[in-house]
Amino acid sequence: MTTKATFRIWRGTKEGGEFQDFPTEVTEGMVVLDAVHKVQAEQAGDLACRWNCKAGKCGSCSAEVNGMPKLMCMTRLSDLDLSKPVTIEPVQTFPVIRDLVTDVSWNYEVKKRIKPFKPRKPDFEDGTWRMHQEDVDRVQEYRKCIECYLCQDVCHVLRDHKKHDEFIGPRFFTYVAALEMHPLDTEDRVEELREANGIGYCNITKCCTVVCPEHIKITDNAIIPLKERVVDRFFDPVKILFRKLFGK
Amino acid sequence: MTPAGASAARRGFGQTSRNDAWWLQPLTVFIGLSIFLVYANFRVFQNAYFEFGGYLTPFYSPLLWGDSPHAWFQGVPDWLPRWISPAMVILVFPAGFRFTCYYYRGAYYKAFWGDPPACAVGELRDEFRGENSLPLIVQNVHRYFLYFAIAFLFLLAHDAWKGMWFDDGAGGKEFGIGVGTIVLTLNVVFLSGYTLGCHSLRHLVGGFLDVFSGSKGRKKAWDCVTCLNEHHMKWAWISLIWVMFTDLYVSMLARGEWTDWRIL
Ligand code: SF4
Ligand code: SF4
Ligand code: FES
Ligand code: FES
């Protein structure tokens, strides 16, 4: 069964642009990315969009559908109100290259600045380690991240306040959490969390958690536990005194 | 100036392409917390109707001074200005606990401060310090309020216990259960669900570890707190509403407006 729907797609470059309406026939089972491809095939051959897996696993097709950051390939048309035009626009936090494609390379630079994994000496002579499953359970959640940067897009510290120079954003707090809480890791990232990573800017409003397509509880399971580690180090007078006295 | 790697686009206050009722959640929080604040302030200044027989409202517990049998110190100190009620002194702790709670922080930054008004909705102010510097960096004291909040659970549990003893008509006490007993007991249950699911507690009992194996007790404690923590928002609201209702219930009994049914 086909129905009519209108897709209001943002078109332009970093110099500027505007929304353009594309009335399109849609069929059952389609996702937003299918609709964009259909528009590309039938009405706007030069419409730029990025995609790869069509399975919610590569993190390429991030955009804003009706104002909310979404993976286009995982957003079903049946979940949208098609009686009104569906707006599709590029993520707002990073500069547009063209149409729905943005330049997210800032994220790659941020990642390079985070202290890398530094495992303890191997447990065995063959250079391997043994870990208990219960010790890696927590870290596995953070490792589900597909780097779609939807959380970076929605986070108001970046989106509205442009703290790109002082704040690494939710994606990289999950990354730091994955390293910092890893049972084998010996590196210490608490000071850089407070200083260079700007974790204090996060005001735990949880929008990152809401949009994460991997359902990582970014705020509750990564950011708040890291904030608590920062409190241990910098704000808890008893802990600070204890460390001074016993050197731990 | 827009930093390198950022887009220059910035939306104005309330601007968004969202077409759902994004304002509903912050508005609900705003109304809910406002009702509580107005009610709590009224009761704290009222300095009356806070006990009925064995029942003591949580707003005035512990009752530090006064003429009531619940009071820790009998009588009202002369040097104390009349308008100071015993509730003012003690409510600083639960109020501070909720004010610095991670859940409430996120909720009222949105609802009362519009920072952001809702996800992907434009903000009023450019300027933003978050919790990175004064004043909000002070939120990091939360775990100290937690210590007090845990002590309060014991005090309120004791109040629930006292709510199980009624005058037997012969100058003694007899065990019983009234609707008020249940109200006071549920209050402790809900407040425990909230307090023991605290993010700071989750960290302190085990979250600070990177290796759980070898610390069985800590792992178990962390699991328990995590289990409550997953529904921290729900516990926060249930316990808030119930503590308000408990106070209302006891005050209505004290004013003679409602009757306390004895079940046992
Ligand atoms: S919880 Fe923190 S990191 Fe996540 S969107 Fe809100 S401010 Fe950004
Ligand atoms: S944490 Fe979630 S929203 Fe953020 S980049 Fe990873 S998968 Fe995407
Ligand atoms: S195309 Fe890979 S996540 Fe959408
Ligand atoms: S985080 Fe909510 S009570 Fe501690």
Second form
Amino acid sequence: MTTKATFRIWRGTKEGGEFQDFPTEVTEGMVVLDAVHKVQAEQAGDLACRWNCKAGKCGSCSAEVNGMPKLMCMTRLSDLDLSKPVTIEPVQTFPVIRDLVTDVSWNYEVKKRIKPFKPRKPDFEDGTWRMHQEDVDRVQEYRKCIECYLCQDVCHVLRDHKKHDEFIGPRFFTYVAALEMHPLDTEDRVEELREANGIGYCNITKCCTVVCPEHIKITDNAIIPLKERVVDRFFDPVKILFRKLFGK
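Alternative state: the form predicted alone, after the form predicted in complex with the partner chain:
Next comes a single chain, given without company.
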């Protein structure tokens, strides 16, 4: 059974562009990425679209569908109102290259600035460590991130206020949390969180958590615990006094 739907897709480059309507026949079970591929095959062979796995695991096909950051391969047409044009546009936080493709290289540069994993000395002569299972389990959630950057796209600090030079965004707070809460890590990143990484800009609206396709509790399990570490270090008067008296 086929249905007629209209896909309003943004076409253009960083110099500018506009939305174009593509009436398309769709069938049961299709996702937005299927529709985009159909438009490419039948009406706009030069339409630029980034994708890879089509299974919600590579994070490549991020876009805004009807104004909401989503993975196109995981957005079913049956969940959309096809009586109206389905709007598809590139994510807004990063500069457009062409059509639905954006330049996300800023994220890779940010990751390079974060202090890498620094394990403590091995617990045993054979070079191994002892870890509690609960400590291992705690960091597994962060490792589910597929770097789709939807959380970066929806974050108002980056999207609206353009604080790219002062704020690393929820994706990399999740990355820092994975390092900071690793049972073997010995590196100290708290001062960088406050200064270079700009964690104070986050007002914990949880919009990043809402759009995460891997259902990582970014705000509750990563950002808030990191904020608490910054507050403990720099703003808790009792702990500040304790450190001055005892040097710890």
